[in-house]
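Quick heads-up: it's one chain on its own, the form predicted alone, in structure tokens.
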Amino acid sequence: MLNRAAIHAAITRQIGDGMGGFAVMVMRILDLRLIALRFGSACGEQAEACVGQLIADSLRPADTVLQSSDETFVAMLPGLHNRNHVLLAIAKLAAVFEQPHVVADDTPPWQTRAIIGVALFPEDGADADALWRNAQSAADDAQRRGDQYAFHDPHSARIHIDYHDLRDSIAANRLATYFQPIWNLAQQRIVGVESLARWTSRAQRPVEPEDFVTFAEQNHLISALTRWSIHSTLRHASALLRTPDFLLAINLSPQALSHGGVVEQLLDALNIWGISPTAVVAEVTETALARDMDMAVQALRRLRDRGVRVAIDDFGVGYASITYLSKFPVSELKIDKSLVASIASDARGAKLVESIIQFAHNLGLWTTAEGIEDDATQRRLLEMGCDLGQGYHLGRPEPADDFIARYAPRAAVAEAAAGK
């Protein structure tokens, strides 16, 4: 396996050739690692070699393809002076991964998905390290957004995350759990919370959740982060869930689901903290559903069999379809905030959201609208029959302890009144 030093050396040679502009392309081949896990190391190595050859055959003879890790390849493409030239190469690669391939002996045809990040020399970096980092950052951006590719954008460059800092913070419980309220729109009351993780790095700089969660997924920390999140969330929520029908939404990473064990972790933690599975909503982004449907279906079905509700998060902007919904044990759709944002002023956008709500209700599913930022949007969603809602207009995320201190006394009063 080639290491970072070997890749840096190859990029440095390309710079030294003096042939002008070129592109560094990072390609993450999602789910390639699972072949080795399911069929053995020999099949995994065959699959890596096959995918490397597929990439090389899709590019030009002058292009160089190297393997960086189990699921990551890097290519140097000389003579590409602008993004339009690179887009032609991306289109060829996309066509390759649209079809399943036999990538190893004794395995069925296997379809993977490529996430591509691109950095251009010299505008995106004058040395090998900068080009390599910026191409990886672009791949991070593409993967985070659910896109197939992205070019390096200095304006969206992500904060550097130190592996040891995040690992030690998880182990030492230095992350924080925040709760954001979930409202029943018809009853105009809080009926649950979504649990959100927050982290301040050793440099005392807050790190965006999408950044450190993605980093954890890519650096084998997601299982530890998921374990911390489950226990921290349930520890705080145990003070709230005495209220009948109070919901607790927990985000589950697709990587955690594919690694296995997360179902046992969640069910064991529910038993430890005395919380009923029926109070929990496991949220999975719809882009995650396309990565490994079989394993996700198995894990989520086991949760549903124990009473846990399952929600597709960010619905409407990714890969989910009627086919997916027919296979997944889904109980709820969370409509992405990008669709909700304009419904008060955009008639076509409003019709789209209303259609999603009606579609979900026809399937017997609940709907939650994300990103409710004003009263007009809330009223419009109520008219559409949307069940639940979240957003800054209804309540911002806040430290779990603060939310509990403010909400629990009111809940206790309501519970006492209901018991009379």
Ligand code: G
Given for the second form:
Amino acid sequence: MLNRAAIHAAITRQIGDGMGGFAVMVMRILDLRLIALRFGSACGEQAEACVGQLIADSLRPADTVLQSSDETFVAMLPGLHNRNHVLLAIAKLAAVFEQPHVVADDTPPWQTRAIIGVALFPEDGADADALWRNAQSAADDAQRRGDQYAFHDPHSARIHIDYHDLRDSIAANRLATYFQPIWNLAQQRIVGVESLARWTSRAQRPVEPEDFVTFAEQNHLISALTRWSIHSTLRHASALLRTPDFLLAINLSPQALSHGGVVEQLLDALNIWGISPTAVVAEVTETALARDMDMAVQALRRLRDRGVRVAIDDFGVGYASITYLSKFPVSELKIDKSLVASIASDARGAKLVESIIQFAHNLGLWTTAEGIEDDATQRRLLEMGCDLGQGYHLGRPEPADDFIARYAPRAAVAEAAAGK
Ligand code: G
Ligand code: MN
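With the form predicted alone done, generate the form predicted in complex with this ligand in the same format.
Okay, now the whole complex, with that chain kicking things off.
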């Protein structure tokens, strides 16, 4: 049941009470939707009611819990006016979700995970709408980072993004496409590029991709941004893909994937530019995949069926990666730069990366290390058998045209030398 009006009213009532600070908590229960999909809607409703009750039981009688969508609950927690108070409530909730739930006698116990976003009154919003939205985007932050919870961050650059500015920039092609080289570590040569979007706002401020991509996801701009990114990337890349076996990695937001249409857009665009689907690697992050898994998996399958490769981006910083791997039609893992950075300094970190590479190879997957910043790390990765590498040490992201101007003539010479 969608409870928008009831939630607004409850938050507004809390503000009107004049009792001072309180917390608004958004709880997104991962996989709750899947219960209805797998076992039918009656069972799904039972599961939702059961989870709602568990949440209410773990909070105090004075707290209010409302369901806001088929996987999301909102709680108002009066009297909690600082983060430490809220952390206690989060710890209690977390304990509840550590146990598998028994939904009905004839279905297996179900394990879910709660992602929590928190906004505090009065500092994080003066009205119900602002508080609720800020709690939701905190939950998005937590989910994106693979954390269990996040507080609203008033310093986030995202807050300063102007919707019209971003929308118009996308429409007017004012974003830039950068390419960062991908190296084959054993052959010590460039075998592809990752396409990265860059945006400078009207205020002449460069905005971090993470911020404007998240903003686009939250404001119905992600389809437009993805369409722009696909076309801009392919337009530039068509000059490179005459080189045989050249790889083109494109980041796809799981949100865009699950909204549908992206697969067809990408395949159509490849057709228009005369680029083989087998030259393309679609990169998706594992943490964000959890959100709309069924839709995203279907989309990825359709891409794989046409020969597009699929990489799990930022691998190793999310959770449940191993379970997801059995469900996703994946062809490679991109090991997150935080793990790669630990190789040089930390023996355990190095062991972990080595194990991930072996594990990927056992599953028949390629491995790419991202964030290689020095020679020692690059050499260690080669010894570990890592296939591909990327990072400031091997080449920074640069405007696609600059990369092409340098790289394409060299590739042509190499091709001529090879007698092609
Ligand atoms: O999420 P994804 O892995 O697609 O992010 C790639 C980002 O990492 C890009 O924005 C790029 O600028 C950045 N990046 C690329 N190479 C390096 C590196 O060697 N070190 C660091 N810290 N960041 C890098
Ligand atoms: Mn990437």
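Numbering follows the first chain given and starts at 1. Between two forms, the rigid core is defined as the largest C-alpha subset superposing within 1.5 Å. None of the values given here were measured: they were computed from a predicted structure.
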{"query": "Flag for D268, CA shift 2 Å or larger between these two forms after aligning core", "finding": "no"}
{"query": "Did C50 shift 2 Å or more between these two forms, C-alpha, core superposed", "finding": "yes"}
{"query": "Threshold 2 Å Cα movement between these two forms for A172, core superposed", "finding": "no"}
